[in-house]
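We begin with a single chain expressed as structure tokens, specifically the form predicted on its own.
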Amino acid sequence: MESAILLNQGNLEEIRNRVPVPNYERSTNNMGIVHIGVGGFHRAHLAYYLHQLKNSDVTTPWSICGISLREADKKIFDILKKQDHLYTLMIKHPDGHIEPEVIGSIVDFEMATTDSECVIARIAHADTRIVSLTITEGGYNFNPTTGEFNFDNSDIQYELAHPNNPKTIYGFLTAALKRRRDADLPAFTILSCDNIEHNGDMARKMLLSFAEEQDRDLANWIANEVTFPNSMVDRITPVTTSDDIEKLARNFGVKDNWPVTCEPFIQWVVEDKFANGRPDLEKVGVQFVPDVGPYEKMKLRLLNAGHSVLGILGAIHGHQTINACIEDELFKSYLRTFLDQEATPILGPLKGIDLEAYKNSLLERFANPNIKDSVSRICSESAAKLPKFLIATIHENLADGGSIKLATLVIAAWCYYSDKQINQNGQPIEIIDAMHIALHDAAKETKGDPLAFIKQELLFGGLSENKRFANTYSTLVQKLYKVNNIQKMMKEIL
């Protein structure tokens, strides 16, 4: 291979040569979508399937304007920056072919910690028809026990008093919708691509209670004007390494410096209520829906679960990847059973979606050796994941008198992997969650109190006074620091 060409708008054409490139101009004008949180996952689904539509149709005049509210992503905006905005997308199969892409929806990037006003002004701008976010659950500023708005963040606190000068997602939306209202122009579509359960609801929920609180004439305006779609997104998307960077320059001659890696797998499911128009996304691939309820929930209670239940059990054995958990044969029959006798009866019904060929290609996808998808990833944050994932698949279950020993033995590791932060060969465990310090001191009161761990209302609710969840999990959890063996204990379930 020649020597890598680096990758912006003046070499594309000679880039051309190598691997796909737009065939679409690349314009600043009409930038229809606002998109909020310019991370891998959007690089490799919203951004993608737009670019995807725009190859196959050069007329459609929707772009995409990133915006980013954290100082942490100035390394990501430089890089794009220097890139005139474009990346290139790999896609990672099975069988090791990789498969590149430049991608070009994304035609402009601005920094809210640099300048908020000219923030506010990309918001409020006519041009903008749709805000889209990914901004992760812990963004959206909400009390994991109640499910209200945070009102004692300090940034919410000062935005309040200073409405010009935003902070938050909310500070800016509130601050650009104003400028809309009083100018006499339409409102837009607020779009949340997050992994939330119903995460156009909780965008609705939070904004209005930030609104009203700051402008209740603007609120209510909001509240008549502003749609809030749900959606549910699916797509893995690794960590981007210095190794995918080398391969990209080596294998195919191309030198970016922040490409995205992503599995073959890609789905979106969206409710088709948008207040001011949307791109023609259905024309590749993307399901539009009157409800999106049923799929968000197979979603979070079979893939997100059973990245969870491989991650917890893979990281106290001592796996390090997704797909070295799946290549374990024990671990890819615990996680089966687990969705067949466990998440599979809780879901309703689901229009248009074979429930065993998805389950199927679950396993295949995490089975992809590409992919390396790492088991501390997936643990990080398990404090606010494992609640939706998980244990509501316990409270529905136990409702409904449905098996519940695989998820309690998840839950028993949890504490086990809490508490200790070593696996089982005695190696340290990377630990990533806002309330490891809480986590860690209810784990370590276990042998006092083999309930200990699950006292923890804000993740549990009351599940330690579920009698038949309090003696399944307080057998396992004992058993499981006496043995030290997870394969034993998952032997044991199966």
The other form holds:
Amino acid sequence: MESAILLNQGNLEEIRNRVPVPNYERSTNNMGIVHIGVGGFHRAHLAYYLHQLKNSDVTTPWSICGISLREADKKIFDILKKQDHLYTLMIKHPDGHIEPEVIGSIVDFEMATTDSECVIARIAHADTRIVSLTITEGGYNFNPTTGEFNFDNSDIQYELAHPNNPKTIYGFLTAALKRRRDADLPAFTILSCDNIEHNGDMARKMLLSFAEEQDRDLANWIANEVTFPNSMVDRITPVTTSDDIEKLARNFGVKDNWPVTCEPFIQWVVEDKFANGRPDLEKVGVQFVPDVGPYEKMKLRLLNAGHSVLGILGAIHGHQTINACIEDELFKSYLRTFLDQEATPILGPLKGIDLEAYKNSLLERFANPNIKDSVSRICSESAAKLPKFLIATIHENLADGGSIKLATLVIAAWCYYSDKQINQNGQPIEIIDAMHIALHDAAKETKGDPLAFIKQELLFGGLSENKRFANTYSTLVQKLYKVNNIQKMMKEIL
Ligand code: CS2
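Follow the form predicted on its own with the form predicted together with D-mannonic acid, if you could.
To see the whole picture, the full complex is given below, headed by that same chain.
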């Protein structure tokens, strides 16, 4: 292969001979969608769907303006700017083959930390008809046990006092929506694409709590005019590695400084509640349904919870990737038993969905040997994820008299992992979690008080007072601290 060609708009025609590139005009006029949180997932999912739509119908007017609210995104901002917001999606198939494609649906990007006025103006602009979000589970600012808005957050306090100087999505959205209302412009749709059950309802509740505190009339206007479809999003998107960047240059001749890798599978199920129009995404396979609830619950409690089960147990064992966990028969059967015995019963029958087939396909997706999704990505921000993915299932099984032991071992393992921070081979585990200090502090009390970890009310609510859970947990955590061997514990439970 000749030397790699730098990815940018000017080089697209030359790159076309090497990998597929957009066949539509890219323009920043009338973008339609503002997306907050331009991480790998957005680039593999919404931006990919829209790219496909634009490729199949070049007259589609919609495109995306990305927005970041975090200084940490400066690197992706700079890279995308240099590449005219083009990037390569590398779809990794289980047989080892990689399907790269240059995606062109993102046409602009703004950093709120550099110019907050510009971001407010962009969201408030008459052309903006959808504001979509991938801000992670932690970004919604709710108390995980009460589900209420967290007014203790200092950024929230600051922006309530300084409405013209917002910091979080709540400050930006209210500032922009106020301008639209004052200018008599129609509202827009706020489209959550995060892994939270009833993600649209949650975004609505949080935004209205904030807005009511700031300006009651505005809150009423938002409640009546803005829509918040719930949606279930799915595509496994591992962290990009330097190896991916090199492979793209070496094997395909494209020099892209931040490609995105993902699995072939993709799914998006959305409620058709759009206040101000939407692209015809059903033409590229997006499912529009009246009630997304059952799909969301199924995906979060099977796929996301399944990931966490493998991730936490795998991290202690020393597995580096999710596919390595699945190659290990013990982990594979532990996961399947958890899915069948603890997660499936609380789902009840799901109309039109074959749960057996769904679970089989999950195991196949996790096993994709080419994907190499890291255990560290899965374990990151567990404090924001586990209450929704796993602890909710424990609550429901306690209420129904269902089995809890497999999920409870994962909680005991989470405590052990937060305390020790090394795996069974003695290698350090880097804990990436906004709550890592609190988790470590609580976990290290376990020797004196076996229930110390589950007494963190923010994560577990009143669970430590539930006799059945407390007894199961206490037995498992003490035994794990004694035997220091996660496989032994897993075998005993199966
Ligand atoms: C993962 C998700 O980190 C995690 O929690 O389970 O990022 C998962 O890969 C996606 O939700 C797949 O759609």
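Residue numbers count along the first chain shown, from 1. Since the model is a prediction, treat every value here as computed from it, not as a measurement.
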Inset, instruction - Determine whether V254 and N304 move within the same rigid part of the chain between the two forms. - result: no
